[in-house]
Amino acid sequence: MPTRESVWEALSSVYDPELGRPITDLDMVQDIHIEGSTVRVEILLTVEGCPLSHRIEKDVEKALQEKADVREVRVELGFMTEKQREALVEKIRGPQPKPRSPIMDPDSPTRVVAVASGKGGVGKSTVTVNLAVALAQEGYRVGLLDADIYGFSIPTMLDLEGPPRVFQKAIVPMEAYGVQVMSMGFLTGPRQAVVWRGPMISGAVEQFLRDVLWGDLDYLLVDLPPGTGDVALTLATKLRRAQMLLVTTPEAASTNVAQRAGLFAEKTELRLLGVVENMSYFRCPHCGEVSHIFGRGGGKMMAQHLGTQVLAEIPLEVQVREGSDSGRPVVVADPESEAARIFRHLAHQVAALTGAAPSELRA
């Protein structure tokens, strides 16, 4: 027979899909009624018309049936009052008078990984998206900040459209494949250009770090714009504990420029996790022969010069491009492809280097 304790424990495994925290921690469980093997749960949604109410309802039913041995589940949905919402935001962010994400705290447990490149066109955003989703598939709680303010591409790669929801004057990140996502692309039209000077760009990045209602994240991946400009400097200044992953392609023109981003990491005391060589080779789908279309060995030479290692060599595959265009990353659309397997290996490498255990495995 289910008990109140077993029901509560099961409900603690249900996460609000937007705020990224257990509904028990968010004070969304109003009451629990147990009548034999039937359990009735009263859940308070954060706002009326919540677009993910059906998902929360189904997750509650599944958790109770699988983890608390409940035969019949009845979920009654209500809505928080203004006072309850204010208390919830303060609980998430703390009592600071100004909206602020706990990610900004020096002792935050969130691992911040900045994905950088020296030049555009090397597939940096593709690597970031697939790495984020691969980490989420391994059980990590992952956020993805698209900090490429001028050339944002993450919304297209994850098939997301804005605007995001605003909750108590804070921006709620959008969600795709278990990853919380924030991008300037959610705040502008698809055909609009961002025409800002450096200080405004830096201010926007700081606001995304501070005022977005990120959940309890194991990882925040930051897709940096190419080069070593204002955005990278803002990140290095505001998040001293951030680490960097450097993306390049094999040819000399790419690796020579990418080295500057690596040297930037050294000067700003960001730990360089390693190098990812994208478009490393092409394997013929008919005969299996490997061709190094963009040259060979550039990533390894750059890693040696920077005193680090190559963590992954991603092949040039049609599936990767198709996944980015369709909004279904290759680790989701074609998980058995060679590129998808290497992306998952990269996720394991990053987890090992940063020392994080999946949230679901932590006590």
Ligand code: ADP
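What you are looking at is a predicted structure, and each value in this text was computed from that prediction instead of being measured. Numbering follows the first chain given and starts at 1. Under this definition, the rigid core comprises the largest set of C-alpha atoms superposing within 1.5 Å between the forms. Compared with the form predicted in complex with adenosine-5'-diphosphate:
- R85 is among the residues whose C-alpha shifts by 2 Å or more between these two forms once the rigid core is aligned.
- Once the rigid core is overlaid between these two forms, Q349 does not reach a Cα shift of 2 Å, moving by less than that.
- When the rigid core is held fixed, the Cα atom of A312 travels less than 2 angstroms between these two forms.
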Second form
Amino acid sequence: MPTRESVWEALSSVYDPELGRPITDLDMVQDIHIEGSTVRVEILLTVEGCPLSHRIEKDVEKALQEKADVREVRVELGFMTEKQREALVEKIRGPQPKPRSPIMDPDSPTRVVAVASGKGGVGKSTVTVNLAVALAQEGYRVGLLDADIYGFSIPTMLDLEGPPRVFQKAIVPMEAYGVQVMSMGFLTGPRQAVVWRGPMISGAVEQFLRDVLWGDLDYLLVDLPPGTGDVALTLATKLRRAQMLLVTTPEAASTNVAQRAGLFAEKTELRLLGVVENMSYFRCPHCGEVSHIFGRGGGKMMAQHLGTQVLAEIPLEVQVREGSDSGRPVVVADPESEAARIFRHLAHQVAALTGAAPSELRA
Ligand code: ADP
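Can you switch from the form predicted on its own and show the form predicted in complex with adenosine-5'-diphosphate instead?
All chains and molecules follow, beginning with the one already shown.
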């Protein structure tokens, strides 16, 4: 006659074909009923509509008949709840290591500033890089996380090439102009496209926050993917303590974009630091005449719409573009240019609004 032990023993020879482990190890055996030589087992499948359910059912029947001397087998299939699945993943992976970086810690003193834009090409990465370097020039300890996984441009803008050093299985950020930098571009090479879907991207960025040896930072700037779509939204919500800086150009700040940005800010619940209007005007280097190539007032309109302020209006300047292309940001390459001065002013504004003193963490 079958016993609970002999049934369990037989079931332990049935492997989940996907996870490659005995179903008894995977908490898939929910219940066992024995009545004489009839056995009824309840098996929990990991996902609903599991294409391998038939195979598992057959394997269970066979194992019980052959190994536990069961004459009649009834297999009932159920499905794991989300909670049960999470517990299973944890069981397989083992306990997760403690975050190596204090940045994920809600009590960390690091100010996280997420830089977002309603659309691509408005100069979000240029602003992030120059702001990061300007803050470092002021004596702050600054990290820059390039979360623009598809369109990373930070490595080129800072003339950095991976791979970064690995220490005790943690990635050591690369350094440029006093800024600690991490970018997907360090891992894939400059010309490779990343063709990941949203969840993988958000996982990679979470790992960059958790497993990169950031050290004690005054600021971590995060260059979000352009737009206000799902990827940007998921990432922004992961950065719970972050404050947000929105970059726009005068013409990109149409009512439509402003509304989307507003909705984005609302959904992510990130505190808005303010709006940076980039490519605001062009000052002729010969006669000094100012032209508003992309129109006027867009940044102000967006700021009003969002109930915040314009923190800087950055001119369209050849030196800014050259700085990005050559890997020497304008605040380094041409610190006396108008744009560089405005970037430094922006850094002061951000510091004033976030309340970090350069020496605060070093005292
Ligand atoms: P985004 O991150 O929003 O996609 P980028 O920072 O990559 O935009 O900027 C797009 C292009 O515009 C780059 O070639 C950059 O050098 C150039 N650019 C950005 N801001 C300025 C500026 N103020 N003056 C001149 N060129 C700029």
